[in-house]
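Next up is one chain by itself, shown in structure tokens, the form predicted alone.
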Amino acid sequence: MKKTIEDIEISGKRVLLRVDFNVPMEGGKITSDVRIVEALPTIKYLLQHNAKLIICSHLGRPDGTPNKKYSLKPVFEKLKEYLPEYDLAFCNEVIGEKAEKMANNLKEREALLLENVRFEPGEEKNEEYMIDGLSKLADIFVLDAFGTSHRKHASTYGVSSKLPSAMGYLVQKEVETFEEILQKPQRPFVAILGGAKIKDKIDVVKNLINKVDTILIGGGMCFTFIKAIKGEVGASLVDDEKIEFCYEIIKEAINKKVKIILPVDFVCAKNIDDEAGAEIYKLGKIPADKMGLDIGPKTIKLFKKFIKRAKTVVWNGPMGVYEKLMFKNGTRSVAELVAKNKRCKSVIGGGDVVSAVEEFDLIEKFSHVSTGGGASLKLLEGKELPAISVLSEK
């Protein structure tokens, strides 16, 4: 087990907090705060047991250079907000002589927030100035940034091999809920899959038939599933490539007793833009023009009847192209029949299910929502996540 902010004694040591501050801007203001949101229990934490705090994160790509479009600034101002009762100072530059002297300034219960570290072209490509320069500020790490922990990046993955580390609030959550529904699931224990392609999920699926009991497939992503067993889908995604997987997962699932549930119905229409055409289908009818947007309502019956007798439930990538009036229905029904099992421990991950479920105003009657898309795509296909994998031992 890694250790946890728990585990190690902080008072009066500086302690480097790399943090997921990626949040939406729009003409420089932030659009939501939901990442500053859910950082604030370690930085409180790491506050009132008077840790001097050194706090670090990315914002969008500015490709290694300064760029003041991608200023952590407004996130600083954003965060003074939130903790008033504490002394909090900026500093325009990442690593150097000026970030050392403010993080050596710092008091107890101070804090200090860095610029955006991809400003520095070490970042992203893990080099050692970068992380030498990092591990200069501090004398103990501590990763709360789920979202990045898949990348080895220095101020993710280097700056463990220097300090001894920890895990935030944030990643032990998400790290224990993913171990508990993976290890020791409550079953009957449903996947919902979706997304477009099948080629993002290849680990996933493969993983996944090995721990749950039905995998309800949806998405542009169900094609090649239904042309692996010979069925008709008019002008719909199917990756040509993938199908003999897609076979050879169906006789598995077979072999294994799990349940692979297709749909039988689809929305279509002749493009995604072609909503005035939208039509229901069933399988093996769609026209050689058109293809499936969304699935239809049989299929929304058929997965309910999986979804209300789930007692565990994960579900990654949307049913239909959701971002559509008239493709929306199978994402949102199924957010709804998740939402209504109050008996099941549901999980989200991908950044799109969230944004549907967000549109839809569920957020709040899941049990859990990643933080993270791809890495909890990482975990889903039962991989490591190589900044997590590198934090100190308990």
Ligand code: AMP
Given for the second form:
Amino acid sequence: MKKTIEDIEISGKRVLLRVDFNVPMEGGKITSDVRIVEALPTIKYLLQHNAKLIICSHLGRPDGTPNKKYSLKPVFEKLKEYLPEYDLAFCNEVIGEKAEKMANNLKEREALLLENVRFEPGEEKNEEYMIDGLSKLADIFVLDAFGTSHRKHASTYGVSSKLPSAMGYLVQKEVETFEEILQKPQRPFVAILGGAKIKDKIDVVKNLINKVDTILIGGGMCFTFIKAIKGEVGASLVDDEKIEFCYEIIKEAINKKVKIILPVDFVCAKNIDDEAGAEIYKLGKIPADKMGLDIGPKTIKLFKKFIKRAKTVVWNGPMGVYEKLMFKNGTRSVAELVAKNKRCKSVIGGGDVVSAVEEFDLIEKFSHVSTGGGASLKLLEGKELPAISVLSEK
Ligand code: AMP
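Moving from the form predicted alone to the form predicted in complex with the ligand:
The next block holds the full complex; its first chain is the one shown before.
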């Protein structure tokens, strides 16, 4: 087990906290401060326990060069509003003399926000000078940026290999939730998979087949599975290179007595812009010039049987092209079915499902909404997250 902030002595210590302040911005203004609000419990805990706090984060993709557009200054102004009782300073550098001086001058219960770590070319390359520069600023490192913990960056992986370290509350909740559902899930355990790209989900399917009771497959990825069992898919999305993989998975599922449930009808059209031409076709009846762009009503009924009885649901990838009105119903219905099942622990991750569920105003109904798409996929694949794997053990 990794240490949490409650396991470490922080009073009077310089604590470097890596958060995810990668907030959406438009014209220099923050359009959603959810990520700042979510980081507050860890920040407040550290300050209340007399830390000298140094906070760092990335914002956008400045690719290793300072760029005003990606400055964390607007985040600093917002953070001050949320922490009026504390002294907060901003350092317009990330590492080096100025940052060191400001960090060393901090008193207990004071905080410093460093400039965007990705202004340094060594950040994403995990270079030694950057790891050293950050490590010099602090005595302890706390990781609370789950969304970047699957990458070996200097301010996540690099520095936690150097300093005594622990996870913040956000990372702790993510790790504990995924551990619980993957190691001791309440059954029936149902995985719902969708989205366009099957190649991104191969390792997830491979891992989940050993964990779940049922996999419901929708989205564009279902057509490669249908093709694997010689079904007709019209002009739907198929990844020819993965047909064999899907066939093997179906065989493995039969051996392991895991149910793979594929759609039985579809909302189809000539392409994603042909909303006016949307029509429902049964499996096997999709015309050669049409593609399946959402699951149909009979599929929703079929999926309902499994979702209704589930005690654990993990969902990644939309059921159709949810961005378009005519192809949104499958994703909305599945979201409503999961939301309705109050006995079930429901976990969603991945940008598309999270934005769809947000749009349907159902986010509050899910037990856990992961803050990291790529990182949560890695956990579903059964892999370790590099930046978390190097944190200090209890
Ligand atoms: P992914 O990044 O692989 O999770 O894919 C997400 C995207 O899949 C979304 O933008 C959806 O519009 C798209 N999608 C979902 N279902 C389909 C489908 N049946 N055909 C094509 N694209 C789809």
